[in-house]
Structure formats: C-alpha cells, structure tokens
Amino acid sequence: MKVTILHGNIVSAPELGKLDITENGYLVAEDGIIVGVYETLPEKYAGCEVEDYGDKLVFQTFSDMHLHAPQYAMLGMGMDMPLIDWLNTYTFPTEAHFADTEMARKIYKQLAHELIANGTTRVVMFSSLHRESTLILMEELEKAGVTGYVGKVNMDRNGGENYQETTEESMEETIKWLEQCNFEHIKPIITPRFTPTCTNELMAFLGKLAKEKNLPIQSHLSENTGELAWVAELHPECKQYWETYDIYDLWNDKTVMAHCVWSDERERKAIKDAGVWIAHCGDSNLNLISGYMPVREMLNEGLRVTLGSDIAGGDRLSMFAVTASTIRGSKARRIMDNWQSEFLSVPEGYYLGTSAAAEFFGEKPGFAAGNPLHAIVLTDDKLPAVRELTVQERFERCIYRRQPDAVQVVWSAGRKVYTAE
C-alpha cells in the first residue's frame, strides 16, 4: 500500500458556501484514495514519509465542465462578434484544420499541459468532428494527468462549406471512435454539437447509442436569443429548446448542458426534473454578447450548476480566473435583478469550480474520504501584505490573484502530475 501525506494549510468546500480549513493539517491518501484530513497525524502513519509544504495552501483541483479543445488555438479572437457570426467566421474554420493530426498533436499537448499547470484535473470537453484528432486529444490529456470526458463532435448540417459530416459518416466515425477509446482516465462522451447542427436522424442515433452504451452526453442549451429563434424555426414540433434533446433520449442525469442563459421557469423545471447538469460559462456569455445566466436563482431552485471556461468563447483557461469572473458576474447580475438576487461569495464560487461537479465524476464534495486525491499546492510568499493574513484571507486572495509560480504541485487521481520548475 502506498501512503501519500500532504502537510500544509488545507482548504476544501464540502458544501455550497462552506469552507473546511485545517491549518497546519494533514491530507492523507492510501493508494491514491483520500482517507481523511487531520489536525494531528494519526499514529498509524507515524513512520510514513510526509510531503511537508509548511505554510503553503493545499486546495482542491478544479473541474472545467465545458471547453472546446480545438478552439484553444483561437483564444481571444473574434470577441466583437455575437455567437452565430463568431461560429461561422472563426470557430468552424479553425476546427476544420484539425483534420491535420500533426498539428492536433502539437496544440493538444500544449493544452493538456496548461490545464494541469493551472490546477484543472477534471474536464468535460469537446473535440472536433475528426476521429483521429479526438483520439490524439484523449491521449495527450491522459499523458498529462487530466481525467474526465472528451467527445468527438457530431454535426451533419449547418457547419458551412468545409466543416460538417454526412449523417452516415458521423454515425460510422462515432462507432469507430468509441471502439478505439481505451484510456484509463479519459472516457468518451456523446457530443451532438447543438441542435441546429444535427439532423433528427443523427440525434436519434446518438440518443440510442448513449442509452445502449450507458454514456454521458454534452451539448449546448439556450445560450443566445438568435439561437433560440433558429431552433424554434428548425423544430416547430417542440415548444422549447430542451425538448429537441429530450425527444431523442439525450436528456437525463448524465447530460451536461452548457450555458442555459435564457432557460425560463419551464425549461429550468425540466432541467431539475431530469437531473441535467448545467455548465455556467459566464466569460463566454459576456464576450459573445449572449446574456448572463441567473446563477443564484438556479441554485435556489436546486439545479446542478457547475462552471466551464468555454474556451474560446471564454478567453481564460485558468479556472481560478473563471471562478473569480463568475463571482464578479453574479454581482453584475444582482444589479440587473434590481438588487433582488444575492451575489456569489468567494467560498460559493470555489465550490462551483471544484466540488459542484463531484457527483458527475462519481465522487463526493470536498476532500471526502473515498475520493481520488485531486489537490493543488499553492504558494503566496511573494505577494505583499502589511500584516499576517488568515488562511481564509490567503485563500480568497489566491482566487483573485496569484504570483507567477503559485501552483507548486498538482495531484490528479492520486498521481503527482505536476511540479513547478
């Protein structure tokens, strides 16, 4: 049995708005699985090696529940365009280049490294529609130490001249891809890009496939008012956007829907009733002029809200930055709501970026016993202060501000996958 013991100031989020802070404590794992957090090291571990990080901070790692891997190559581009124009002008042409597997390898290796270096160890991620490049993405994430889900994108309409499949090709390539997904920590997820880019035939196939193989699903929902009008035009038989997924068995408690900016009361009830997960991507929604999701209202209604960077609609890959911007966005939303909604606190934002997605990955919130060890060691010794800060103050500052070498060590699924140079 391999015992891992981390010593430092340990901060976790066991529930929304609550922090567990153990100063000068010990986080213990056996064979990569957390046993517990202790103020004093239990006697049974007295002879074990301790990785002593002194006064440094030990955080949970982040989960990025929605991002587009090929769009890593176009971060910060086209930010003056609304969603549909941005997709046609930048996104689809960029993703088309990922037919080139050599280029895909280079870009995806860099993406995987940057995720880990920023303390993101769990992902729910879109690839492109290319089977070979999707497998390369999964391989590079696996090698870097990332865990989670990657989907080969399916789209057989409205992809422009150079970026869509035939329905038959989409089906055949998806089956071949699933047969080749043999990774330990990166698993497949069914990925209809969104309703406007998938025919009814393809959606029905994907729903059946997800059900037969018990696979999770990811897509987009109610991101933009122009998108809503387009979906209504394409599917007059459906009263609301969510029904275009539900009628094809793509709507259940293993489904992650990004955005949900314009989900009204009826759609939100459908989300809650089905146990669908929401990936809130505030940076993207502001950049692409889509609107801003009422996060507090959804949390109050008991919906499963998580966070996503949504690169490259979002312009920041670091989930520290995404968490901070989510908190700021909730303050803007409070003003928009005529001061009727409460903004998110820093502990709440941290929970949404870390523990909120735990159940999706088969875990419990926080550094719970039985969870795989996912942890970041942070240093803040170069940041100025006029007095000694509490651990909670240091935690809050790290969400908003970090020194260049802040992330010292990262564990993912019990493995040490990153050490700062």
Second form
2 protein chains.
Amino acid sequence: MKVTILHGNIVSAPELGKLDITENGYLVAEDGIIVGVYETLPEKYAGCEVEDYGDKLVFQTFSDMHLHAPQYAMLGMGMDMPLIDWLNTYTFPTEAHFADTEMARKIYKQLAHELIANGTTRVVMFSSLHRESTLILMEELEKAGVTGYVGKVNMDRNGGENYQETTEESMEETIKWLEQCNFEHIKPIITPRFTPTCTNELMAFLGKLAKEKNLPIQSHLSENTGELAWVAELHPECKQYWETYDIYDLWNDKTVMAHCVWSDERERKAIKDAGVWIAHCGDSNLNLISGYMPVREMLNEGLRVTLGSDIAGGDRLSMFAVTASTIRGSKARRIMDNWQSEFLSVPEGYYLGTSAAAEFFGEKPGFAAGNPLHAIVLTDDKLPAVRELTVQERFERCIYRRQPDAVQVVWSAGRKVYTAE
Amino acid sequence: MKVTILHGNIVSAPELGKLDITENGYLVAEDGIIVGVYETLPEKYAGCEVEDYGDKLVFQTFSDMHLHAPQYAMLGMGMDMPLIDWLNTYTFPTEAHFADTEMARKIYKQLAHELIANGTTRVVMFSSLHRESTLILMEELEKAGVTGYVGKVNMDRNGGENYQETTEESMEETIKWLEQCNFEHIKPIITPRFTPTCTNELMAFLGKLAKEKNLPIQSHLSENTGELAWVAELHPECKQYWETYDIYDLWNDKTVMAHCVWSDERERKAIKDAGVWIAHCGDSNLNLISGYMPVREMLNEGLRVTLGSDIAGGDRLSMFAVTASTIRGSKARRIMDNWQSEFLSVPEGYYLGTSAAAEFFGEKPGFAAGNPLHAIVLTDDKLPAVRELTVQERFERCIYRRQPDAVQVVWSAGRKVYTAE
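Let's compare: the form predicted on its own is above, so bring in the form predicted in complex with a further copy of the same chain.
What follows is the whole complex; the chain from before opens it.
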C-alpha cells in the first residue's frame, strides 16, 4: 500500500459557504484515496515519508464543468460579436481545423498542460466533430493527468458548409469513437452540441445510446433569447427548451447543461426534478452578452450549480480566475436585481469551483475520506503584506491573486502530476 | 541627438474606436520624443540602430488613473465586505502601517516593478497620510520608470482612531511634502481622500494650495449610495456631492474624480462644464457592489472617461486585465440597461486604457508626434492558433490573454525601463 502524506495549511469546502481550515495539518491518502485530514499525524503513519509543504497552502483542485477544447486556439478573439455571428465567424471555422490530427495533437497537448498547471484536474469537455482528434484530446489529457469526461460533438444541421456531419456519419463515427475510447481517467460523454444543430433523428439516436451504454450527457440550455426563439421555432411540439432534450432521453441526473441563463421557474423545476447539473459560465454570459444566470436564486432552490470556464466564450482557462469572476458576476447580478439577491462569498465561490461537482464524479465534497486525492499546493511567499495574515486571508487572496509561480505542485487522482520548475 | 527606432507591428488608438495598425512598421523618437510611425524607415534614419522586434506587437502603454499604493499590500482581501466596513476593517488599518518607512520602501519597490512589468507607465495615485512614505513611493516609482502623479492623502475626520491627522498636521505635512518633492517624472497632486474624511477648513486650505501652486487634484465622487447620503448629511448647504469640491476650488480641468457611478444628469453636466476627468474603476464598482458606471452614456455625452485599477477595491493591477474587465463590465451594464446601451469594443477599451488620459499628461492620443515615447513590446509566439492571425486579432487576444513572458520590453518617457528576463 502506498501512503501519501501532504503537510501544509489545508483548505477545503465541505459545504456551500463553509471552509475547513487545518493549519499545519496532514492530508493523508492510501493508494491515492483520501483517508483524512489531521491536525497531528496519526501514529500509524509515523514512519512514512511526508511531502512537507511547510507554510504553503493546500487547496482542492478545480472542476471545469464546461469548456470547448478546440476553442482553446481562439481564446480571447472575436469577443465583439454576438453569439450566433461569433459561432459562424470564429467558432465553427476554428473547430473545422481539427480535422488535422497533427495540429490537434499540438494544441491539445498545450491545453492539457495549461489545465494541470492551473490546478484543474477534472473536466467535462466538448471536443470537435472529429473522432480521431477527440481520441487525441483524450489521450493528451490522460497523459497530463487530467481526469473526467470528453465528448465527440454531434451536429448534423445548422453548422455551416464546412462543419457538419450527415446524420449517418454522426451516428457511425460516434459508435466507432466509443469503441476506441480506452483511457483510465478520461471517459466518454454523449454530446449533442445543442438542439439547433441536431436533427430529431440524431437526438433520438444519442438518447438511446446514452441509455444503453449508461453514459453521461452534456449540452447547452437557454443561453440567450435568440437561441430560445430558434429552438421554439424548430420544436413547436415542445413547450420549453429542456423538453427538446427530455423527449429524447437526454435529460437525467448524469446530464450537464451549460448556461441556463434564461431558465424560468418551470424549466428550473424540470432541472431539479431530473437532477440535471448546471454549468454556470459567467465570463461567457457577459462576453457574449447572453444575460446573466441568477446563481443565488438557483442555489436557494437547491439546484446543482457548478462552474465552467466555457472557453472560448469565456476568455480565461484558469478556474482561479473563473472563481473570482463568478463572485464578481454574482455581484453584477445583485446590482441587476436591484440589490435584492445576495452575492457569493469567497468560500462559496471556492465551493462552486471545487466541491460542487463532486457527486457528478462519484465523490463527496471537500477532502472527504474515500475521495481520490486531488490537491493543489500554493505558495504566496512573494506577495506583500503589512502584517501576518490568517490562513483564511491567504486563501482568499489566492483566489483573487497569485504570484507567477504560485501553483507549486498538483496532485490528480492520487498522482503527482505537476511540479513548478 | 539620440534616435530610438522600434520595429514591429505597431498598434495605437488615435481616437475612440479607431485603431492605427502599421504592420512591420517603425516607431521613431528623437531624444525620447515621438517623431512618427512609418511603413518604411525614412532615409534620414538609414544609419541609425534599430530595436528590431520582428513580428512582435508594439502597443501604447497604459495609464492607471486611480489606484491606492498602500492597498497593494491587501490586494484581493476583504472582498466580501461592503465599502464602509471594508474601509474600516481592511483599508485604514493597512494604510496606517505605512508610518513604517522601511516597510513602505519594500512594498512600494515591488509595486513600482509590477506596474512597469505590466506596461503601466503613467499613474495618478493615492499614497497614505504619511509624508515620508509618500516621498519613498515617489522615489521608487521614479527609479522603476513610472511617470505621473502621486498624492499624500489628507484626512482629518472619520478615519478611525489610528489613521487620521489633525487639521493642522495635515496642512503642515502637506506643505512640507510639497517642498520635498523633487522628482523628474513623478509630480505631486493634491489629494483630499473624499469629502467625508476632510473638514471644511482642510478642504478650503487644499483648494487654495492647488490654485496657488497650480497643482492637479484627485479624489472620489459618487461611488455608492451610502456615501452619497453621508455627504448630503455633512453638507446640507450643497445640492450635490460635486459641489462639496467645487465650493473649495477643488473642481477643475486638472481634477481626476474616481468612480462617478451615481452621478446624475446634473452632476455629469457639472463634470463636463468643468472639464473634470473621470477615472472609471469597473472592477472596484463590482467587487464593492457600489453600482456600475454608465460608461457608454458618459462617453456619448463627451465626458473625459479614463480607467483606473483602483487597487485594492479592484483586485487586479495589470491594466491589460482592467481593460478586458472594463469591456466585460460594459456588457454587464448593457444587460442592466436591458440591452439599451452599447458595450465597449476591444479597440474602445484599449483607447480608454491608453489614449483617453493623454491630454491630462499634456499629450495627444495614440503615438502622436510630440508625445514622449511610451511603448510596450509584446510577444505571443507561444499562444496557439489554427491559422495565421491578423495583427488586429493578435492585438485583441493580447488584451484578453497573454503568455507568461508576453511583455518583453517597456519604454517609458523615452527610456527602456523593462526587459523580460
């Protein structure tokens, strides 16, 4: 049995708004599975090697619950355009390039490294239409130490000339892709891009496939009002957007829906009843001026809200930045709500970026016993201060601000996957 | 005569919304003063040495028109508190520590370096109450290559027990400080913190002083509604907040007012009539949930809108980040305005962060002939792309996203002040 012991100031979020801080503590794992967090090291580990991080901070890693891998190549571009123009001018043409597997290899390798270097060890991710490049993406993530789910995207309508499959191609390639997926930490997820780009026939096929193979599902829901109108036009038989997924068995407690900006009371009830996961992508909501998700209201209603960078609608891959941005966004939302909704505190933002998705990955919130060890070791020794700071203050500052070499070590599923140079 | 020639892809903002892009161009200065930007090098410079930056980008540097130097030590902390609690719990106690000149030296040296390393070469900055530390701040900025204005803060009421001067002290120390200011590129600016912390007697003294010595002025205006109510209570003789500055001659075309979130039509007219400069601090507005300045409306009205990081109400010192954030903020404002106000484009954001303040510093917008040479050289050679990007796309991406060693060289007032390691 391999024992791993991290020593440092350990900060975890066991529930929304609550921080567990163990100063000078020990985070212990056996064979990569967390046993506990201790103020003093239990005697049974007395002879074991300790990874001593001294006064450094030990955080949970982040889960990025919605991002588009090929759009990594266009991060921070085309942001003056509204959603549909941006999709047609930037996004689809960029994704089309990933037919080139050599290019895919190079760009996905860089993406995987940047994720790990920023402490993102779990993802729920869109690839492109291309089976081969999707497998390359999964391989590069696996090699870098990222865990989670990746989906080959399906779209057989409204993709433009150069970026669309026939219904038959889409089905065949998806089946082939699933047969070829063989990774330890990166698993497949069924990925209809969104209702407007998938025919009913394709949706029905994907729903059936997800059910048969017991696979999770990801897509987009109620991002902006133009999209809502388009979906209503395409599906006069459905009262609301979510039903276009539900009627095809693409709506259950293993479904992640990005955005949900415009989900009204009825749609939110359907989300709750089905146990659907929400990936809140605040940067993207603002960059594309989609509206802004009422994050507090949804939390109050008991919905399962997680965070996504949504690159490249979002312009930042680091989930530290996304967490800070989500907090700031909740404050913008408070202003929009005429100061009637509460903002997210820093501990709440951290919970949403880390623990909120735990159950989706079959885990418990925080550094709970039984979870695989995912941890970031952070240093802040070059940041100025006028007095000694508490660990909570240092924690809070690290969410907002990190020195260039802040991320020192990253552990993912029990393995040390990153060490700062 | 010393000739400086920068060769690269030169991007400047000569007016709001307009970009001048000279690919493979030459930016020429004589004795540190810009002569022009050329597609081919004029013959008269044929024998001169060229700083050849190849395919790199040459940007204007940024002007940070509102920030609090001592709050650099608390950047990213206490952000779950509203303005007045945050001031009393974090800000005033932090600033009080700057009585310690040794600490001030260390922290201000780091601040000055971080400003330059991020391409901020012009500032309008608050120090603390302390004369000596303010002089140290000015010296460290001067040494690092930052130019602009720094003010010793005045406050003789409502500062709390440990952070307040008597009226007499405040006056005497200000006079002494002005006598001791002797820097080439960093000049003094009169700095009543804001109306609630300055007695009428002190305000009258500062207005008189500014007038006599022809000094610029900086303060805060209409940041949040609680503050507005407080000012109204303190000054029943004034109809509006701005008048509390105006009656003491602290309101003219060399005055920079931070925030102006709640300035209504009448106050905005007073701003315009006096030629007062607005420092828009969007990050701070959101972090402290003050409200959000209607930036487009103010630009449409012809007001002089510039940008400030407002550390530590803002949590980011880099004006690249502040510019991206200002654009995003204008989109939040568009949502708040029910899609009735226009957002800022990337070229507009860049203009606000760079050229908008030119006249305040006695210059013209863009890389205009006659301006001192301020320029940032940026590389983006490690950022991925699926095709060759235009210079405008690369420019836009650099506003949103930069690789770790992106800032390669910084020029300030004709001098090369930073080179990446």
